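Next up is one chain by itself, shown in structure tokens, the form predicted alone.
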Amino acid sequence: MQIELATVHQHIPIQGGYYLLVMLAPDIAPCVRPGQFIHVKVPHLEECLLRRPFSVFWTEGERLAILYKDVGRGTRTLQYLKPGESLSILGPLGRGFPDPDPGRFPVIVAGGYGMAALYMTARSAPTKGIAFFGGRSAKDILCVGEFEAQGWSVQITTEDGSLGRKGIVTDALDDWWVASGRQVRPELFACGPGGMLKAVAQRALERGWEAWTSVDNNMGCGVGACLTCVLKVRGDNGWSWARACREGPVFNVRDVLWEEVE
């Protein structure tokens, strides 16, 4: 973990309020690990001491790129961003997605921008496999060029039915495990909102699958001292408190209490 003066590289909007942003950090680009995340220091935005987490999207030499939506004041200011501007960013931070395991079949589940956390698990596992995509609408799912490119099969659902099957990502997780899943020895990754990961756990479960979650709580600090991010985990005298930004973000779904996660 280190700070870094990162520079901005590119900046583009790519559909429904989500942007990506790329930038040169050589210290930090080639340490990340597959599902950990960096803390930012947003510019312009002096009166907001906290830093904002954001996964990191893939890594390529000295480059590093997040996804991100304006959802509040921080990447409202971030979206001003452009290229050559300088920002300070704190990383790599957290546990990430172990490696896939080459005597499973890789099986990816990601709500909305969960699939950021999730590319470079796609990109180097050496065995490619199932993607399931889930947003409420079209602007909501991303990047599947990207997924495919890489040899996943993708398939996509939305609640309102814009694009892809109408209905929930659990439900062509379902279907799957009927007409193929059975046939393979699945490992799950998965990140997005709570519900989406208590719903995936509980099939995990259920079905003896291995699976790694990656889970979105609130974070302050990022670093593990703010106790923010907490969530109950399974322990010794039963359960006992875990903070998202040190021992997670991605926990085997063994590990969490879901009866505790709304």
Second form
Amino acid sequence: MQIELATVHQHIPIQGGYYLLVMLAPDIAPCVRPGQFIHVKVPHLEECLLRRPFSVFWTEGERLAILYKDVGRGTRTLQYLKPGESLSILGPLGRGFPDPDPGRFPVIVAGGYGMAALYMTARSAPTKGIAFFGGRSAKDILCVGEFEAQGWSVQITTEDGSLGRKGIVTDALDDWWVASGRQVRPELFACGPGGMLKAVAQRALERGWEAWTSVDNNMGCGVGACLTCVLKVRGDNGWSWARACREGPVFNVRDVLWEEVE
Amino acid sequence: MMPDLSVEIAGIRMRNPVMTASGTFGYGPEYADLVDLNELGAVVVKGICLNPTKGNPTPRTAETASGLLNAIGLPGPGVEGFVRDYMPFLRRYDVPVIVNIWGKTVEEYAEVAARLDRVPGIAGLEVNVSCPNIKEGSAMFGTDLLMFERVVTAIRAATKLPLIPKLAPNVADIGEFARCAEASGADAISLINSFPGMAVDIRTRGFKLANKTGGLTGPAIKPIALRLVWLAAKAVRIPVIGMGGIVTAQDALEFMMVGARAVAVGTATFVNPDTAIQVIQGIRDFFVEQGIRTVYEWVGSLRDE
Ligand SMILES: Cc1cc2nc3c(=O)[nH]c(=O)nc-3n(C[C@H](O)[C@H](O)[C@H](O)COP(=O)(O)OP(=O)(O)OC[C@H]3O[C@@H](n4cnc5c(N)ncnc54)[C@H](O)[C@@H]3O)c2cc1C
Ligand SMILES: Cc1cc2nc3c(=O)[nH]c(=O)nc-3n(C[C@H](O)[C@H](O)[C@H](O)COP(=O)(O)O)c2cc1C
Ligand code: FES
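Form predicted together with its partner chain structure, per the form predicted alone context:
What follows is the entire complex, opening with the chain shown before.
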């Protein structure tokens, strides 16, 4: 974990309010493991004190990329950043995804920018499996080509039916499970909104799948000191809090109290 | 010549006047990869009470203009858990460790203080009085002068450790609380704790914090904190530790100039983990530039006729 002044290398709008930001971060980039995140101080946003957390989309040597969606003041201001400008980043943070179990069939489930947290796992997985991408509409389905190029078979669902099949991502997951004859032993890697993770977790628990979920709780410090980012996990006497920034953001589905997740 | 930044507060010798603010630096290990604890004046850990506590539901924080609203609700491992899990780590460093304590009753405060009294490696106790007294109704320890006096007196009787009550800012006369702390046996005082506030959402028509209200910290409260530190320092002879919105060395120098012998960096650490280190360096640079040899030369040097 380090603080680094990264330099913007490339900054491009992808589609519908999503942006790709590639930076040079020679200290942090080589240390990132799949599913970890960085905490970004948005330049020129003085009245908002806190950093913003983003999953590391990919790294290549000294380069590190994030993929972000415009949702508020921080992500709107970030858009003005130009190649050559610098920004302070803290990372790599959190516990990412474990290496896929070679004895299981890898399955990725991503909602919206959730795919950014999963791409490094997709890239490094020795066996390529199936990836389910879901979003509200076509503009929320990102980087399908990148996953396919890595050898993954991608299935798309959109709520409005503007791309792929109409529905939600778990519909596609259910159909695949039935079509597979329930014979495979899947290991799921999921990232997306709380509701989606909850639905994925319910299936994984019912069907005895191994499953890992990356949560995006609001964060303060990003390093475990402020206790902002906590969620309820099973503990010795019922439950305890776990810090998404330190014990997470990736949790085994069995550990989270899903009934408490919104 | 290099200025001497060392200070002594309540018998605690610090290599410089910059400490961490309770609740913003965890218990030490959280930031140890990023900050050399040995460079700090002192480490003040997150508030500890008698038994393990879980704290408030989420959301626990909300960002506001130049500030942070928090209602973390004092989760913690309890005094035994703290001593077992964190003191061995903290003892590895050559830095004074100040333990911030709180309780739900006067007796609980005294009990926590008594238990920490025998623990090696603790340099002093800071007392968080910004929490309600559950035994005697809604009275707040930090805003009711009688309750405040009782709690400080009880802790004084329970420990020989340097005692630093931390004043709440939302009182009519801060000097009264400062004097009360001094008269009740405090060795120093610190201020300010967070300022009560709230934030709401016009779309959901709800509160932004699960606890509805919280404490405001960060640069937004600095002018309020500066005035209160100035008033408190004028009211007592014991040393004052100033905090509230410190981000830069200039902020710290302002607090010291109005009477604080040391300062604490809080919310700013969340933004830049090495803020305290930058502040120390900045104070040193300023002292060199101004030809100031010791911290004592600067403390209270405000022109105030
Ligand atoms: C571990 C982690 C990884 C993340 N990875 C990515 C990523 O790869 N790409 C990406 O676009 N975003 C990611 N996020 C979410 C991102 O941090 C938020 O979108 C960002 O902080 C919003 O900042 P803002 O100033 O633009 O919005 P604000 O003005 O702070 O808020 C705007 C709206 O977004 C909501 N919001 C704010 N923070 C979060 C949050 N952390 N999670 C959910 N909703 C939030 C607010 O409630 C509000 O409705 C991640 C979050 C975490 C915790
Ligand atoms: C997230 C958070 C947690 C805090 N926890 C405590 C605590 O446990 N005990 C305490 O006395 N003060 C606590 N404080 C108050 C700080 O120690 C400090 O008094 C206050 O934040 C003002 O300083 P700042 O503006 O530099 O942050 C906390 C503040 C924050 C932001
Ligand atoms: S964000 Fe501060 S503890 Fe996780």
